[in-house]
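As structure tokens, one chain now follows by itself in the form predicted alone.
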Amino acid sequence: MELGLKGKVAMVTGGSRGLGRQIALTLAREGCHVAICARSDERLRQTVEELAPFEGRSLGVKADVTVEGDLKRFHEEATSTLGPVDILVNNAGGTVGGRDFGSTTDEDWLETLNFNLLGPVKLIRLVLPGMRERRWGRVVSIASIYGREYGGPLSYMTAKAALIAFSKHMAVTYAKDNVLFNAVAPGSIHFPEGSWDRFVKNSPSHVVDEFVARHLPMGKFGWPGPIGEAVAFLCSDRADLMTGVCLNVDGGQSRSLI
């Protein structure tokens, strides 16, 4: 399916490794330029290195989702390198601190909070303008089944819940500039070095075996393929009825009926 995406410049936040890397990889083989940020130099050129082979510019800046004057300087690089940014993907999370109540402080929501949500909010307020203006822009925001309905740490769950909430928001406020606002919502995603893969390496077989059978409907772990073709398609034309959307991609692991 061809989806009209070339030459639209786009933004994915932890965009080195994992979902972050996969998504911005589909989106250069649909002939996006592509700005990638990540904290880390080296997988950073690395990733940078797999997209040059398409046909659009790409651009890798270090920086950190959760220092503003870092995302202020991704956005700047991306646009006097790429031209204005069609597309933001907000990729970068995860948990900061304690996993549940117990042992989560002050401190550890902030950060998770800052994370997951103030993160993207701040970066959105600084292509939205541009976007509003051309009349075409699309934001999607990587949540996870887990802010759908109960499962991992509780800042996590509660920052994802959030992220869903505040896209479904801002998707109906700029529906009329043509500005749509989606998010994904995955499973239990396997890449290397992510959390599944430190649970799968670091648990006793039968505790693995036990979880795929227990929660995974098809058998196995979900990989990265498939949220960056979704991703893909919620940036195009081809899914422009779609707003304010939570798109599950996990094999049928959620259990909410909505």
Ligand SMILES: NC(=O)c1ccc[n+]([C@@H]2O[C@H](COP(=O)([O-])OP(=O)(O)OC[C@H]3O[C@@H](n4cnc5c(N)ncnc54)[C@H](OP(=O)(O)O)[C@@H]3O)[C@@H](O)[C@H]2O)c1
Second form
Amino acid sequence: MELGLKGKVAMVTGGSRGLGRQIALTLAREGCHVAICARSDERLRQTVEELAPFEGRSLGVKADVTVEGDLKRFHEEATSTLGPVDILVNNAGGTVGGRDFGSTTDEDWLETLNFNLLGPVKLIRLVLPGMRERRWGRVVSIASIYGREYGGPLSYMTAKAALIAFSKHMAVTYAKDNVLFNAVAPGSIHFPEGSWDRFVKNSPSHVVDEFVARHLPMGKFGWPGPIGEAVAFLCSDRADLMTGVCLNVDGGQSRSLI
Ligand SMILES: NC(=O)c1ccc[n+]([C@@H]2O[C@H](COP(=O)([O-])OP(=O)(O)OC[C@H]3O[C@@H](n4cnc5c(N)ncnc54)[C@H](OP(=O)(O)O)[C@@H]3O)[C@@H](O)[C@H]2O)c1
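Form predicted in complex with this ligand structure, per the form predicted alone context:
So here's everything in the complex, that chain up top.
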């Protein structure tokens, strides 16, 4: 299926590793010019090298999504090098601090919400005016099945649920401008040096086997490829009636009907 993404300019946060790297590579394969950000130089450089053979231009910017000045710099460098931004993928996210009510401090709450929700809010402020003016924009936020149903650390589940709600509200508000907002909810996705890779390496094999048998209907962890494909599809004109959705990509892991 021709997605019609050739020449579009995309920004992907947390694009040096894991799902973000896969999303960046998939958008580049579809002909986008791609800017990625992350905090560590070395991995950023490696992924920019992987992006280089594609037809579109690419750029890596060392930036932390929890730091407002870094977001502005990421946006400025992306637009000055690649052009006005058509696609924003809010991928960077995770848990900061405690896992349950007792262990989660106010600081943990603020940092987790800042990481998963306010980073996307601030970046959208930067890209939205141009998208509205040009009457074409795609914003995809990477949530989690744990933002749709019970699971994971308390602050993470809360922040991802908030990200999905935020995306829905934005979708309704800006549908008339053809700026489409969607979310993708991955299940447990395994890749080298990712959190599930650490879980597999650091847990006794019977614990891993039990987790897989209990939670993963396919009998195996997910892999990054399908997340990249889902994001590319949502960014394309093929999905031009889709806004405000949250798409599970989880091999049947989630149990919710909604
Ligand atoms: N993996 C899963 O099973 C899974 C499941 C559901 C949802 N998700 C969601 O999918 C997204 C990506 O997950 P992942 O597993 O690929 O994450 P990851 O392994 O932690 O990689 C995240 C990427 O983000 C960058 N990053 C981390 N903190 C950052 C920050 N403050 N500012 C800028 N970049 C930052 C990392 O590079 P640096 O460390 O160099 O900054 C890396 O490029 C997250 O939102 C996560 O919640 C993942």
